Amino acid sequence: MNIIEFKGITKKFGDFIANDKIDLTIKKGEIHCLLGENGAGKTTLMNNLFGLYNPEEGEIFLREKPCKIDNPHKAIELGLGMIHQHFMLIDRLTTTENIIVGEEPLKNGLVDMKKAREQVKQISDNYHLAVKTNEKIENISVGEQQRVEILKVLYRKAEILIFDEPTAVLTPQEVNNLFTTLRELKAGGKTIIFITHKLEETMNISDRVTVLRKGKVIGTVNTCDTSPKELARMMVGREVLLNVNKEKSDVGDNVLEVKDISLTGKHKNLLLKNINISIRKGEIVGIAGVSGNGQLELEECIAGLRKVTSGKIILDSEDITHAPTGIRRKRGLSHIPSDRLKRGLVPSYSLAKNIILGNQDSFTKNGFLLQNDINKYCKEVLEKFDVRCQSMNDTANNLSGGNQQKLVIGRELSTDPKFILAAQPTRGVDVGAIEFIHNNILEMRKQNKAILLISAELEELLSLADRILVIYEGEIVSKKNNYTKEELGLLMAGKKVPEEEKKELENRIQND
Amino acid sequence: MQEILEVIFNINTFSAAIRISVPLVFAAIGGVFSERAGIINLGLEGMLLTGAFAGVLGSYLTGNPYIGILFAIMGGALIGFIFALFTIKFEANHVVAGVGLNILMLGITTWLMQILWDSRGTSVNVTGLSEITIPILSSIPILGKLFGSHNILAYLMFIVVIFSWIILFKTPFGLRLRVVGEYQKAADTLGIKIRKIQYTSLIFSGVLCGLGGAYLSLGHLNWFSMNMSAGRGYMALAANIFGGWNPLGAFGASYLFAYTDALQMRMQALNLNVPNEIIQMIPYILTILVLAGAMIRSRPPAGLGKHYKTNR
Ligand SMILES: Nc1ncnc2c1ncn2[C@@H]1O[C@H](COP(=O)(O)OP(=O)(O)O)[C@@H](O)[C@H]1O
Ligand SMILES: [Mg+2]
C-alpha cells in the first residue's frame, strides 16, 4: 500500500522554488531515504508533510486519501512523527516533561507525573531506547537527546516516522544503535522516511531511495539495484570522485607548535587539558572527536579568540600565545571557522567585502578602499573557488551553505598562509562541494602549508590527515597515524580500545 | 539605634508591608505569566494604572466598589489583549510595545479624568473597599495582626499566589505555557496551540494587574490620581525576575520590596537627623542591589522576547 503520496507539491519562499512539483510515493513498512545535497529541499518537503509549511500547489495523499495537513497538530493526529534536524527539546525541562507535553496523562486535572514516567519507561523498554526519565535535557548526551526525540514521536503513536539528518550529531557507535532501532521500528510495522546526504548510510539502511536536486525529484530507485556512485551522480548531476587521491608530500620543519596548553572555564572546570600538537610543513594533522569535547575551545585558542590559561602557542618560531588575532594572521595564520555564519562571514555584506575581510589593509590607499583592485581580486577568488552567485554585489546570505563555505575557504586560502586552521570545513556541505574542498585542502598540503583539520567526519579525517589525534573531554586521549573507523569511534566515545582488540586490529592492519 | 531596631522588627511594619505588597504581588505574577509565555512585559505599569482607573470608574458609576473590581478585571483583560495583539500578531518589539502602552495609558487615564471629573490631578472620592475581619484568626496574637483584617483583594492575593503556582507547575496548561516560553518552534511541532496560550496568558496577566490596580485606588485610597501606579509595574517586573519567574518567588520578592518601603516610611517618622530623602532612597537602593545580585544567576525563559513566524 502507498501510505503517502505527494502529487505535484510546490513550495516557494518568495520567488525561490524550494520544492518544484514533487511526486513521491512512500510504501507502508519501508525505510525510504530522501537523498540530496544541502539545500535540495528535503527538509522543506517534509515540513510540508508535517504541516509546518503549507505548499502552494499539489496534494498529499495519506493512506490513499487526500489530506490537507495545515498544522502539526493535525499531522500528529494522522500518525505522523518527525525527528527534526535541530532537536525540538527544552533544556531546562526533564526528558519526561519533554515527551508528554501536549498529551499529558491527567489526575484530578493535574499532570500525573508518576504515570507519565511509567509510560515513558514502558515505551523506552519496548524499543530499547534507554533514557533517564527524570533527568533534565541539558544534562544528557546528544545521543540520549535523540532517543528522547524518538520517544516523543512514539509516545504520540506515530505510524510514519520522519528522521531529518539524524546521524549528523552522532558517533559511529551511536549511528549503529540508531540503525538497530530503525530496523526494529520497521519490523514493528512502522514506515520510516530517512533524510540524509550521506551515501554510505543510504546504502546501509534503506529499501528505496529518492534523490532530490535543486528542489526537483531526480528519481526513485531500489537500494539493492543501485550503487553509491550512481547515487552520487544523481545527487550532484555529474561524476564525483568519492575517494580523494592523496600523494605523498615531503614534510619539513615545524610550523605550528602547541605546547601544553590548558584552558579553564567560567566555573573553574578544565575545558582543555595539557594539549600538545606540532604540525610540520606539508602535513595535515587531524583532530577527531564528538563535537563538544573541546574542539571549539581549541580552535578559539589557536585562532586567538580566547586566552589560554597556561601553555604556549608558537607559529613559525614566534611566540603568539598572547598575540591578538590580527597579528596572528599577519604571521601567516588562516582560519576556516567552524561556524561560518557567526565567524566566517558577515551575512549582510556583499561577497566582495566578505572576501577582503581581514585582509582589507592590502586594498587600502590613504584610508580609502581601492574598489577596482578589490573587484579584480574578488573575481579571481570567486572563479577559482567555484562560488556560484549572481554577482559579487550579492550579499552573502543569498548564497547556499555550500557556496558560503567555498567563499570562506577561498578567502582564507588565497592569502598565502603558512598555517591553516580548518575547523569543520565541510560541515553541512554537500558531496560536490566536499570533493572540491578536500581537493583544495590537499592542494595546500602540496604547497607545503601546515594544516590542522578539526572535524567530526571520520571519513574526512581518515582520507585527508597524515596523523590523527583524538580529543575527548578536552584531552588528547590518543594519537596515531593509522586508525580504523571502529577504533576512532570507540576512542571518541571515551572508551579505551582494549589491549587484545588493539593487537588484533594491528594484526589485521599488517595483514591488509 | 534601639529605636531603629524596634521599627525593623515591629509587627506593624510587617503588617503594613502586606498592604503595600498587594499591588506588587498581583502585577509581579502577571509578569510571571507573561514572561513564562515568552513575552517581555514592561506594560505591567500601564496595566496597573488601567486597573486603578477602571476600579474607581466602576465604583463611581454604581457606588459599589465590588463592581469597581469587576471593571478593573475587564479593563485589565482588554489592555492585556491589546498588548497581545501588538506583541504577537503585529510582532512589535516587546519592550517598545510595553513602554508605548504605559505612555498611552497614562495619557488616556489623565484625559478621561479631565472629562469625567474636570480635574487632571485626582478624581472625586468614591466608595472604597472595606476591611473584612476574620473572626477567630484576628484574635490570635501575631497572626491576627498580620492576616486578621484586610480587604477582599488582599485575601484574594494569597489565593492567587498559590493557584498561580499550581497552574504553572502542575497543570497541562502550565507545562505547555513554559514550553512556549522556552522554544516556540518546539511547541509548534508538538501540536501545541502557541497563540492561544500566549493570548490567554497575556489576558490573565492583564486581569491580575487590573486587580492590583484596583487595590491601589479602591483599597489604599478612595480615589484615582494621575500616574497612580508610580513605577510599581516596573518594580513588579523586577520582583518577577528576582523571584525566578515563579509565583512564590515573585511573592517573596514583592514582599521584600514592600517591607523596605514600609520600613522607610516608619523611619521617617523617627526624626533621626538624617534627611528624609536619604531614607526614602533605601528601598530603591535595595532593589538595585538585590537585582544586580539576582541577574547574575537568573535564567530567563530561553525564548523570552523572540518572535516566531510560521510558514503557513
Ligand atoms: N524558511 C525559509 N525561508 C526562505 N528560504 C528557505 C527557508 N527554508 C529553506 N529555504 C531555502 O530552501 C532551500 C531548501 O532548503 P532545505 O529544505 O532546508 O534543504 P535541505 O533540507 O535539502 O538541505 C534552501 O536553498 C534554503 O535556503
Ligand atoms: Mg535539511
Ligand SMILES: Nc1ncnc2c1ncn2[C@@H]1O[C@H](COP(=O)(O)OP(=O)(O)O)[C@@H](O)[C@H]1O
Given for the second form:
Amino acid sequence: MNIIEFKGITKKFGDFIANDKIDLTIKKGEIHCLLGENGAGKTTLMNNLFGLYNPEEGEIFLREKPCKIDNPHKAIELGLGMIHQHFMLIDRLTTTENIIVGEEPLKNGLVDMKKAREQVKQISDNYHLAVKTNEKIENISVGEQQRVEILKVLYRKAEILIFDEPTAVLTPQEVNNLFTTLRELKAGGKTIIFITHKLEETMNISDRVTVLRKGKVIGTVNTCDTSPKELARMMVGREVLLNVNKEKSDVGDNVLEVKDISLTGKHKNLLLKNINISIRKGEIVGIAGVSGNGQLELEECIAGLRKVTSGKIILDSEDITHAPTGIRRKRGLSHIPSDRLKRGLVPSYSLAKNIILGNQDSFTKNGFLLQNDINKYCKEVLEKFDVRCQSMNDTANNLSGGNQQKLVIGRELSTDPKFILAAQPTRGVDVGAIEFIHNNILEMRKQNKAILLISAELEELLSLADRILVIYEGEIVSKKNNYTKEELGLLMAGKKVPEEEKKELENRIQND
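Okay, that's the form predicted together with this ligand, but what's the structure of the form predicted alone?
All you get below is the one chain by itself.
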C-alpha cells in the first residue's frame, strides 16, 4: 500500500524552481531515503508534505486519499512527524517538558508532570530511546537531544516520521544507535522518510531510494539492486571519484608545533592533557576521536578562541600561544571551523562580506572598503570553489549547507596560508562537494601547506591523513601512520588492541 503519493508537485521561490513536477510514492512500513546533493529540493519537498510550504502545483495523497496539508498542526493531526536537522528544543526546559509542550496532560487544571514522565518513559522503553526525563536540554549530548526530538513526534502518535539529515551532527556511534532505533520503528509499523546525501548510510538503512537532482526526480530504486557508485552518478550527473588518489608528498620543516598544552575546564577538570603535535610542510595530520573527547577544545586553542592553561603553540617558529585570532591569521593560520554557522559565517551578511571576513584590511583604504576590488576577488573565489548562488549579494543563510561550507573553505584557502586547521571540513555536505573539498585539501598539501584535519569521518581520515593521532578523554593515546578502521574504533573507545588482534591488523595493513 502507498501511504504517501506526490503527483506533479511544484514549488517555486520567485523564479527559482525548488521542486519541479515531482512524482513519488512512499510505501507503508518502509524506510525510504530521499538522496541528493545539497539544494536538490529534498527538504523543500518534505516541507510541502509537513505543511510548512504550500506547493504551487500538484496533489498530495495520504493513505490513498487526496489531502491538502496547509500547516504543521494539520500534518501532526494526520499522523506526520518531522525531526529537523537543527533541533527545535528549548535549552532551559527538561527533556520531558520539551516532549509534551503544547500537548500537556492536565490534572485539576495544572500540568500533571508525574503522568507526563510516565508517558515519556513508556514510549522511551517501547523504542529503546533512553533519555533522562528530568535533565535540561542544555546538559545532554547531541545524540540524546535527537532522541528527545524523536520522542516528541512519537508522543503525538506519529505514524510517518520524516528525518531531515539526521546524522549531520552525530558521531559514528550515535549514528549506529539511530539506525537501531529506525529499524525498531519500522518493525513497529512506522513509515520512515530519511533525507540524506550520504551514500554509505543510504545503503545501510533504506529499503528504497529516490534520487533528486536540481529539483527533479532522477529515479527510484530498490536499495538491494543498486550501488554507491550508481547512486553517486544519479545524484551528480557524472561519475564521482569515491576514493581519494593521494600522491606521495615530500614533507619539509615543522610549521605548527603544539607543545605539551593542557586546558582546564570551569570545574578544574582537565579537558586537554599534555597534547603534543607537530605538523610539517606538505603533510596532513589527522585527529580521530569520538565527539566530546577534546577535539573542539583543541581546535579552539589552536585557533585562539580559548586560552591554554599551560604549554605552547608555535607557528612557523613564532610563539602564538597568547596571540589573538587576528594576529594568528596574519601569521598564516587559516581555520575551517567545525561549526560553520557559529564560527565560520555571519548568516545575515552577503557572500561578499563573508568572503573578506578576517581579511578586510586588505580591501580597505583610508577607512573605506574598496568595493570594486572586493567584487572582483569574491567573484574569483565563488567561481573557483563552485559556490552556487544567485549573486554575491545573496546572504549566506540563503545558501544550502554544502554551499555554505564551500564558501568558508574558499575564503580560508584563498589567503595563501602556511597552516590550515580543518575541523570537520565535510560535515553535512554531499558526495559531490566532499570530492571537491578533498581535492582542494590535497592541492594545499601539494603546495607544501601544513594541515591539521580533525574529522569524525574515519574514511576521510584514513584516505587523506599522512599520520593519525587518536584522542581520548583529552589525551593523545596513539599516533602512527597506518591504522585499520577496526583498530581506530577500539582506540577511540578507550580500549587497547589485544596483541593477537594487533598482529592480525598489522598483517592486514601490509597485505593492503
